[in-house]
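The chain below stands alone, shown as structure tokens; this is the form predicted alone.
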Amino acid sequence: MSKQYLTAHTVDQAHPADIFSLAPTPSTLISASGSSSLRIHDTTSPNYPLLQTIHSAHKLGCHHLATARGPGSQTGNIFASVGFGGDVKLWQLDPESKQYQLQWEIPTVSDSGKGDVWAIALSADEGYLACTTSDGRIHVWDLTAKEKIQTYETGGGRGAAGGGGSFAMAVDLSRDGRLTASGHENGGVYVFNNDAGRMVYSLSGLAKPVRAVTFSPGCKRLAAAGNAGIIALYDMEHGEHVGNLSAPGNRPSWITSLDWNDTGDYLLSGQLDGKVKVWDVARGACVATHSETDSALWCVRWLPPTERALGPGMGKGERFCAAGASRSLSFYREATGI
């Protein structure tokens, strides 16, 4: 059984360069690109109007954003961004102006004198930030105390068992705060217990660069994907590889982005060939595919559920956004009634 999603709205030329990252809040969508500015769109209106442009946020452009995720939590007050210069910034929502302002720039300078951060993830309570580095480390920052509280190492050997300091391309924090996961250029996927401060799983199943890792909302599963063109699923109770999600074809396209919906029933994936897919995890099947562009998709994200219909015929169904080399924001909605 397939699911049908319709194009709800497209913001053409939302950025003057490739859009590399999206981050939703309960009422907005933040986007970042190869240009220096960040942009925030209103997701409570059917036209998705631009609310704010943060000019010169990152001089060399921005490749990763992070917001807190999880229903019922007070999210949207803070978001994090990381630029191509390795600079990481925290932005806070001013309650009066309803505009984001720079709160803090995290000191992430490496021994070479340059920033060395790639991927980032924000905890559900907006209190902690995980950052990955080019030599395979994962740093965790306490944002309230403004100090680094943990560093996880993945070096000490080559291959899936050790990591060898391989470039850490992806990171995620579980919504319950217990676990941190990282994906690496050499195909390694690692899971760390934040309470114990140590690695608990070194996961097999992917031999090519991993570009996305994401915990399910209940933290029962971890999904990982990248250049292999398949989505590997892992059980977080025992660290077992429990299955793969893959589409028919001899040469699957790179998967650049993953995102669970709020119930954990469906996974969203974005691909280098411009296709965005919705996967039914229980059935292990793709239930929807959209390919309105041939340009690479760099990021796909579900939007938080809305309590009311946004317009005639739009209903209250699920929505997601896809963006990439087309420089546009493409919003989709589930084809349901009001």
Given for the second form:
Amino acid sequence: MSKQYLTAHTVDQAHPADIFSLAPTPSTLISASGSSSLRIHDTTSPNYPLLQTIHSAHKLGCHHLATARGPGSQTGNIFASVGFGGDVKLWQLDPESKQYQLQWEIPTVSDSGKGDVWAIALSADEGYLACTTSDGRIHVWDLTAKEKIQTYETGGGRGAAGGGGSFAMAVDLSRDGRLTASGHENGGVYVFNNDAGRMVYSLSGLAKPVRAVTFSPGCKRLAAAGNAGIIALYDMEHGEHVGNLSAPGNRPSWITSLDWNDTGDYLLSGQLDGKVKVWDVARGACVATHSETDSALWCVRWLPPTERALGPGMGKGERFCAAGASRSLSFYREATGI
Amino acid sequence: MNRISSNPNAPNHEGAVLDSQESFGVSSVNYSTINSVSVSGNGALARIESLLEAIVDAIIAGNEISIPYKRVRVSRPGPAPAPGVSGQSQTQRSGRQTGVVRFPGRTIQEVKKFEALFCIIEISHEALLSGSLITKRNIYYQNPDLFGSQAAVDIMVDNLAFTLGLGRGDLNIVAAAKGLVSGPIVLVNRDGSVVDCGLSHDTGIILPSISEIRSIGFHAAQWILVIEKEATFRTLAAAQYAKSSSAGHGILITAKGFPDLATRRFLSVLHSMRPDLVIFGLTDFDPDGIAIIRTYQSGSKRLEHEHEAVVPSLRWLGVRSSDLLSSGENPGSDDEGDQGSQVARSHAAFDLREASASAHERPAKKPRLSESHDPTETVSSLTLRDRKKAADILRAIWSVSQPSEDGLEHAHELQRMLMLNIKAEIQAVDSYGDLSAWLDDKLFAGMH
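Mind sharing the form predicted in complex with the partner chain? What's above is the form predicted alone.
Now the full complex is given, and it begins with the chain already shown.
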């Protein structure tokens, strides 16, 4: 059974540059681009109006955002952003004004003004932030104590030079807080146990740069994808490769972004050729493909489910958003009543 | 004349000049460096050899090896030390920093530095023995990983020369006369000699110093194409692209990599003489490529004081991310399922690659693209240095309050480069080595 999604709304020219990252909260979507501003859009209204623009957040542009993903409405109090200068900032929601304000800039920038952080992930309890580096390390920061509590090394693996690891292009934290996963330029995928503070799985299979890693909401599966153009699924009980998701045909585009829906039944993927796909994980099949644009998609994200119908024409079905080089935000919703 | 002919630049140069007319004026820059070869026999070889002897002695004795090495202080604009003055007295007189590089070193940096310094000494020794000239560029390419950067070589060569109390030329190490020009233009020198740049076929003419030129005849040239890579320049020059392009006649110029002042000046003069000529820049898709474009447009930091060496109107022809990325040639094709083959073959999302993969299975929709070779051969991952360099250029772009249109475009391409984590050479967009079709389209689009 294929699913149908409709274009619900498009925010044209949401940013004056490529949109590189999206991050949802229960009621908003944050977007970041090659320009210095971050934007926060209201996802509870059919026109997805702009709620807030954070000007000059990252002077050189922003490439990664992270919000906490988890059940309920307790998330969205903070989010994190990384600039092209390697600078990491933490933003906190002021409950009074409903506006995000700079809470803390993580001291990742050296005295010479250069930082080295690429991908980030925020834990479900909003207490910890994982940051990757160009030499394959993953630093975990305790956001309450404002200190670095863990560094995972991946050096000495394949393609490692000078003792450093391969560029860590992607990172995720499991919702139960137990595991950290990283995806690397050399195709490596590593999983770390946060309680033991060590690597538990070194997962092979993709061999090409890994651009996205993401734990399923139940923390039982890890999905990884990148230049290989397929989505590899790993079991987190024993670290086994349990399957691939791939479309028929022989010319898959690079996958830039992955996201599980809230039930863990579906995976969303965004590709460099502008296609966004929804995958039924249990059946291992692609159930929907959208190709409204032929320019690169940099990020795709499900919006958290809502308990009530949001407004006329918005329905209760699941929604997702895709963005990239077109500089627009494309919102999709599941077609219901068909 | 043996010495001269072993200079890698001299033969081309001389041949080109003789091809056209009996002109000597253009070559004056080179002759001056060649002259320095003839006087360099005194002392330099002996000093280098005594250095090498000391190293060998230390190895035999099992002692720590050390090479004297003094740094030229940048803040102190001293004259080049005259040959014959001993390093010792030079040091005392000008109060410059002294020191040695040891092996085994105290730090990893010192070990590397020792190796690099030793490499330069060896090369210089070889050059002195054979009486040939070697360029600093050439030294760098002996071992790019070891030296890390051209600048490191330049500094080390100057410091080594200073330590030995010699001039750089005494070590038979020179800065290459870099720029080449090819196309239907005629340079008239101050002494009345005439150089027709359209005559030399694949080699191009080495750019003369601007001060040597009295006038330039442009014929029917309508555009100027500045090319980063010498190899690409030579291929296009050999194919007479300057005359055969469907975009009209034009002029090809290369500075063989990062532009030197002479090439930038030459370009600036061309532009001031004929502002109607559209100037294009063609570079690799990597941070250096963008840095090169920016240097042509707005100069370099180190030579900020140099005037009349920028061409702000230079247009960046490519290579850009859009030239490499898929533009959705066959929308939806991978869902139609040609033969249900498993996707494990994992191809990259490049337009060209897609087309070439499909060429055997179905009629190609874009014949030109289907002839293209596999771009994964020319697309590679960014190195750590590339990523740092990209961030540095981004910082430079945003260091002004309101970046120009060009600056914003550079920033956006750098950001995409970082996101994709790829770089590509000019060759990534050609078709079996033939760049002309791609260039025709781009030049035509750029001029209309």
